[in-house]
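One chain follows as structure tokens, the form predicted on its own.
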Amino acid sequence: MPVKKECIAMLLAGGQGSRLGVLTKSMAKPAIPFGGKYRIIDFTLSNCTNSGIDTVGVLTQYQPHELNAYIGSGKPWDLDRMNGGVRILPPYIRGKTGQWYKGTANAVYQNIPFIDQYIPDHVLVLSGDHIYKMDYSRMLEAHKDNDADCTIAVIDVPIKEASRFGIMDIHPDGSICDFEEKPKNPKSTKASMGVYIFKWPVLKTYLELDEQQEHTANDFGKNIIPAMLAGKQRMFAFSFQGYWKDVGTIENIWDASMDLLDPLESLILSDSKWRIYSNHPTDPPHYLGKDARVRDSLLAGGCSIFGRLENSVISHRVLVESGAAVVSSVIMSGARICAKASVSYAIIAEDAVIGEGAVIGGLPLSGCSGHPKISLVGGGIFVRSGSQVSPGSIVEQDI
């Protein structure tokens, strides 16, 4: 029989992703690389591991074979155990009947025996398809130092990206007085981070009932934080001071890795006290060749530098061969850039070869202000020698 918890843990990582393009097309979003040797997921399991929370169940369904593979049992972030550890859970058959997952909301309701048998106090309800450190226990204790219903991690964002958030208003004690989820005008720049705490019991009523409601979304922004308040429940905001990061669009993962080479900017990968922990493959140490030239790059273990990289990350098992030139670009496992192949402001997915001379993407034009046009060059694609990708393009087949 499992032991009960105090607190579980329920990480959403079914989510198509679509925004990603050809990213997505064969896995889940939360199972993208990221960091040379990570996966998204990564960084909420191991947020799950050293905050305590050592029981944390995953509910897959778009393309969950990768994710699922990588998870496996858990051993990497230390939740491979008899009592809680990691759970997959997927849609399944109930009787004669069942249902893929309708929404977030949906997804935990579908799982409620899973969550009962461990009799937990306070269910932690995360998002797979973040890059953050934080400590779930802090937020715990001000929860129950609350006697909150449900507690909701907030970040200050720039109001011109508010509309993309859940925006809350607070009261001076930290109680939530309103919440609308992704408002075209929003009223603060409080942003839900996607991270609650509830109680359980509380929470088991309101997904019960918004089962039975007609027209839903079965989301938890659009439908249970809005029915909670509406109830008068106790809802209180948790602030983070730190680094986060929606990786939900192709421009998104590409900042949030060139982050990562400005530690004024990102999370410290480096931090012995919080490690990211990784299902990642024993490879050789990487190898610099005697005219290789790299400058401010990441350089996962395996890969093979022979020409020129300069602010870049670049993934495990990944040539660069000599004459080739690597500029602000993100590199993922077992891709190749051949010779005199020039690649900027690029994502290269796992496996694809850029041919002899192939130019990819371009240095944005001097004085040009906005966002870079980032190119995306699709998982085991092949760019034939001499081909040209113009900047911001997406190549989703053999060129």
The other form holds:
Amino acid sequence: MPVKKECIAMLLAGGQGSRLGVLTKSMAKPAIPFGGKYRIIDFTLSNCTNSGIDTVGVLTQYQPHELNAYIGSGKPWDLDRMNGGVRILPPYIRGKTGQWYKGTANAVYQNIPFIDQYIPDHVLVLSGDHIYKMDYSRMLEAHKDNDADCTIAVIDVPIKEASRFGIMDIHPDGSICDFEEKPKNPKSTKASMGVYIFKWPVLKTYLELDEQQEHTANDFGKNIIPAMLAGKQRMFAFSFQGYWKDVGTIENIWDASMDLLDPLESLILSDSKWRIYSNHPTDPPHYLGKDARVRDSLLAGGCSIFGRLENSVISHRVLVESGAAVVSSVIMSGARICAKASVSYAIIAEDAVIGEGAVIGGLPLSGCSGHPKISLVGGGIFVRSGSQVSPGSIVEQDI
Amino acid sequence: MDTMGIIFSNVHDGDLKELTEMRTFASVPFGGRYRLIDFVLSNMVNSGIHNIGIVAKANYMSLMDHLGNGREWDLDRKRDGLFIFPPFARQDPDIGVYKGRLEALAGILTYIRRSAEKYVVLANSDIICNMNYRDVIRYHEEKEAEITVIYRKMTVSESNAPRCTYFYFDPDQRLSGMAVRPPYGGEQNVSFNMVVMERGLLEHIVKEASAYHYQSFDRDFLQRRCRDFKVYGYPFEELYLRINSIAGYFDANMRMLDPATRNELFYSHGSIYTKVRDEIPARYPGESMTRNSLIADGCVIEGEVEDSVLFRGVHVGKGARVKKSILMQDTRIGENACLTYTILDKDVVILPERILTGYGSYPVVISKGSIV
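For comparison with the form predicted on its own, please write out the form predicted in complex with its partner chain.
Let's see the whole complex now, leading with the same chain.
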């Protein structure tokens, strides 16, 4: 019999991430490699274990193999526990019926029996596709102090970006008076981070009610939260200060990677009290050859670098041959950049090969404002010697 | 594979005095993130050996910490797995802690007896290689040997000779004689201190040795009795590095800078596993002049590094110059400091502007936690 838990986490990891195109062709968004030796889900899983939450249900649906294999028993995150630990929860058949997860709320609804066995007082609902370090135990304290039915973590965003998020209107005492999903004219800059704590009995009631609705997206942001507000439940916001990034697009991934290289950014991975854990192969240290030049970069184990690196994030077992130059790019594990190739403002996915002298991406045109155009070469793709890939284009098959 | 392994962790302690003050020979750090024992242990696991006993003698805290329950080597098994044997303290004050392999084995005789495997491999951790013990067992069976010893034919200098054991074989590779720590060098069949035999035979040898108060496997058993048993030599022809002195340790680390050496050691028959520390990837803020070096996770390199091996979490300050050096875990090199031919043990701090210079055959060793 499972032991009662005060709070357990349900981690939504089924997202397809359709805006990430070729990167998510064979894996779910949370499984995307990040920061040289991590995957995006490492941040949420590590936050859980560092916050003292030892029971995590991971809801998977889209391309789950990579994620299942990666999470395994949960040992790398210290989540292989006698009571609780990490559990992968795919949709399944009950009796003669069964269905895919129709939305985030439906995914949790379908797993009510899983949650019930721990008799939790509170349930923490998380997304597996955000990069941030957060102590959920402090949020849980605030949630309990307020005797809240629901607490939503919020972060200040620039007003011009506010319409991309779920925006909260907050009373001075921290309670939420209004919530709008992606509003055209945002009333505030407090954006929902997709991190919720609910009193479990209250959430369960609302999940069951939502399931009976005919026109519902079965979504936390679109349905459950508005319904709870309408039902006059005690809803509070919990302000989070620090680094938080949603990685919905190629540009987001590139930006977040570049943030790792920026000493002024607040995402500090080296903090030994809040370590981000990951499951990765043991590789020898990386090797820099006699003519290697490395500047402002992050390098994981098992790489061999004979060329030039500048402002880049390099994952394990990457080979950069001599005369090759990698500038402002993200190179994922096992990729090979052959001699004299040039890669700039690009993401090269796992095991891709960039042939000799090939040119991928390029510097943004001078005077052009806004975001540089990021090129993407998909996993395992072979780019022939001498090929050119223009800035901002995506390579989905061998060229 | 129907084979168990026994590894002796303290055997060569004296050869690396400065580095084994606080640890066993087996847990001496090597190659940027490994400990010497990782190689023999990973080789055994990659060869299908899943019952491995490690015999410790003294200073084994770092070894226990490193090995844990053996999970990183896939040895946290319900059946068999990893067993660590600290010395058995006897009531009789005259006996004390064991001397030599045979007494050590007598202390773990129950473990040997209760294991179920047919064969046993005995090894130290002074040889760094990627060896498949399946090949050795196959050879042992083909030769219908009772004991197989692993060796390498090589030229030995006179100064190195007192740290070696030589085998002499008849034309069929059967052992006809041997010299333990001889005073002469030359072209010799040098012992790897790795032995394969049936588990039952080992039990018999250990019991017999206790009766005669024999201690050394080489001197007291193999040398005296080699004609009484069918002992064959298995030549290991692939790449290996032997650690039997500080200079040898230094050279072996420098050899790791060669890509071909690393390929053969780390990827030829299987990976080399080690304890995971969850460090972040290495960072190079600003322009770094790092060449021909191995840099582990968690390092921050702001200065110049050349022909060196840096373990996890090393910080090289601005303007510092590190050449031909081995910097172990969490050492910190102050700004404008200058190091040549040095070995810094864990947690050493070099203050700014300090200059330390050793020599290729006599690198300066700074012991654990010192502040220079």
